[in-house]
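Shown here is one chain on its own, the form predicted on its own, set out as structure tokens.
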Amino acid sequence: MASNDSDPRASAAEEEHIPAAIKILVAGGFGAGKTTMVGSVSEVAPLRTEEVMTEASLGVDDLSGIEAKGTTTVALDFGRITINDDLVLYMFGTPGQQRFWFMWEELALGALGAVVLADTRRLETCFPAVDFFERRGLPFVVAVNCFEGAHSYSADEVRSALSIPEGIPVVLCDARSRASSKEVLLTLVRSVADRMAATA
């Protein structure tokens, strides 16, 4: 006679559902809003490695257009967002200053894709991130962070200015807004999925 008794621990293990985890990078120029984006969308308190700007940055970091900036990321920002029951994104924000670019290689290991934040006040500062991901063949989207008081440009105008191919999404966003930042991440996930389907 079969027993109706069951081990509750075994049942719990069978019912446990572990979602797929995806690592993405949030990159871009110095002061483009990477820390803000990670913080706005993360469902956990984000890990930040921000330090107060000191005299050491004088003559090294270009503050034109962002003169009021008082802190800077010196290692990385980290956050997490659950997209649905099957998918969790782990976000790693990269430092923007050139003297910290050596960390990008380590942070890119295992990443499935990236967001390149662009600041139209200093559009040229996102070129290194675009070049970095293009050279590595890592899927990315360009998210134009629409700062208050900055001149407005369309996504097509930014695409043209950066010479971004049609296959790479360019979207407008507000890095302070959870909904806007989440839509940027969803755009990246869809782009990665489309790219994988095309090469399957």
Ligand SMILES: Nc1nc2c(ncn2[C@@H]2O[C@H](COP(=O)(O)OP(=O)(O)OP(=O)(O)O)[C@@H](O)[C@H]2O)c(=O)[nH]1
Contents of the next structure:
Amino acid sequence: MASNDSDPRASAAEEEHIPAAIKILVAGGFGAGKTTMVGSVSEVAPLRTEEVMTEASLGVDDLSGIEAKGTTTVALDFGRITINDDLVLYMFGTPGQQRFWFMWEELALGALGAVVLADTRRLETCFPAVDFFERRGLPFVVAVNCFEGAHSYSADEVRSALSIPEGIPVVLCDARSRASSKEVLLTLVRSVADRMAATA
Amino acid sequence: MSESNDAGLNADGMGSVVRPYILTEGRQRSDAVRLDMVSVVIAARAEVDEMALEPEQVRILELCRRAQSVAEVSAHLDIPVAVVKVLLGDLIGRGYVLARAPYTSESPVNRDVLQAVLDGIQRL
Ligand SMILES: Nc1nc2c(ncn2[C@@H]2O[C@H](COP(=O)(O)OP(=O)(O)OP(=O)(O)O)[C@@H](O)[C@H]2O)c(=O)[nH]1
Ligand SMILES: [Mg+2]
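Since the one above is the form predicted on its own, can you give the form predicted together with the ligand too?
What follows is the entire complex, opening with the chain shown before.
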């Protein structure tokens, strides 16, 4: 089957109407409510996928040495929002523990932005996530997940406690509520849009 | 539940992943196609010689009648992402599967896409 198409894959993709994907990360400390937030906005129950990683986080396509020691299986929860025929949004709850942060590298690559969930019971556990996204210049919002019985903070108190610079939104939320989680996502996407407008 | 289980550390999980690795052994790596976790794939309308495929690849083709991400294929078939990428790379190489790359920092979203995302979230 001879073809002079410069990129047969692209034209075939058009024919088949393959949507393009966008990803958003939901990060935060252990038990901060990441999976809960993904689930509350996802159109499907959160899916779980396993990524086999070597400690050195080698290229994930390179399977050589995969049976070597130091290989670990990390589970990722994710959800899906179909935006339209041409666009699907995926939200990935990123593994909370410090030893899995190497996973964030691949996930953060190409992400639209991130939600950092702060846990009112242990505010400091979201420091590493804030630090990670700040350093990579990835747009993010801090969403304070308000657990009952925990000390309640105002958004401003959290901002100063975590030294979040102006320009990074800090909002209060309830990860169990779709309306509240929606608002967090909207805040993130609006802030990405503002950034785009500012640099245009 | 222990902390490590919560984070998805699969202490005895190697058993479940060994077979797919054997299965991808010697198979051409997906050098030609760089698949991301959220590359979207769909089965091409092509005649498939199922005998020439691994059973897992046949399952992938069935699943991919509907467009979905590499991560979804991995989750639905319970095959690790890295293995799914190799199996899919091979299927793409043979013309059985088509892929669309996600938005990345090299092909960033534009204003219209962002507006569509805002509208889509608002509709939830
Ligand atoms: N009261 C209250 N409980 C919550 C809220 N969000 C999550 N939870 C509960 O907190 C627990 C942990 O939530 P998860 O969503 O599993 O947290 P996670 O960040 O995914 O946890 P890991 O993936 O294990 O790090 C669950 O039992 C949730 O039901 C909230 O806003 N308020
Ligand atoms: Mg979780």
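Residue numbers count along the first chain shown, from 1. Each form is matched to the other, and the largest set of C-alpha atoms that superpose within 1.5 Å is called the rigid core. Model, not experiment: these values are computed from the prediction.
The Cα shift for Val189 between these two forms, taken after rigid core superposition, is smaller than 2 angstroms. A movement of the C-alpha atom of Val130 falling short of 2 angstroms is seen between these two forms when the two forms are aligned on their rigid core. After superposition on the rigid core, displacement of the C-alpha of Ile83 between these two forms amounts to 2 Å or more.
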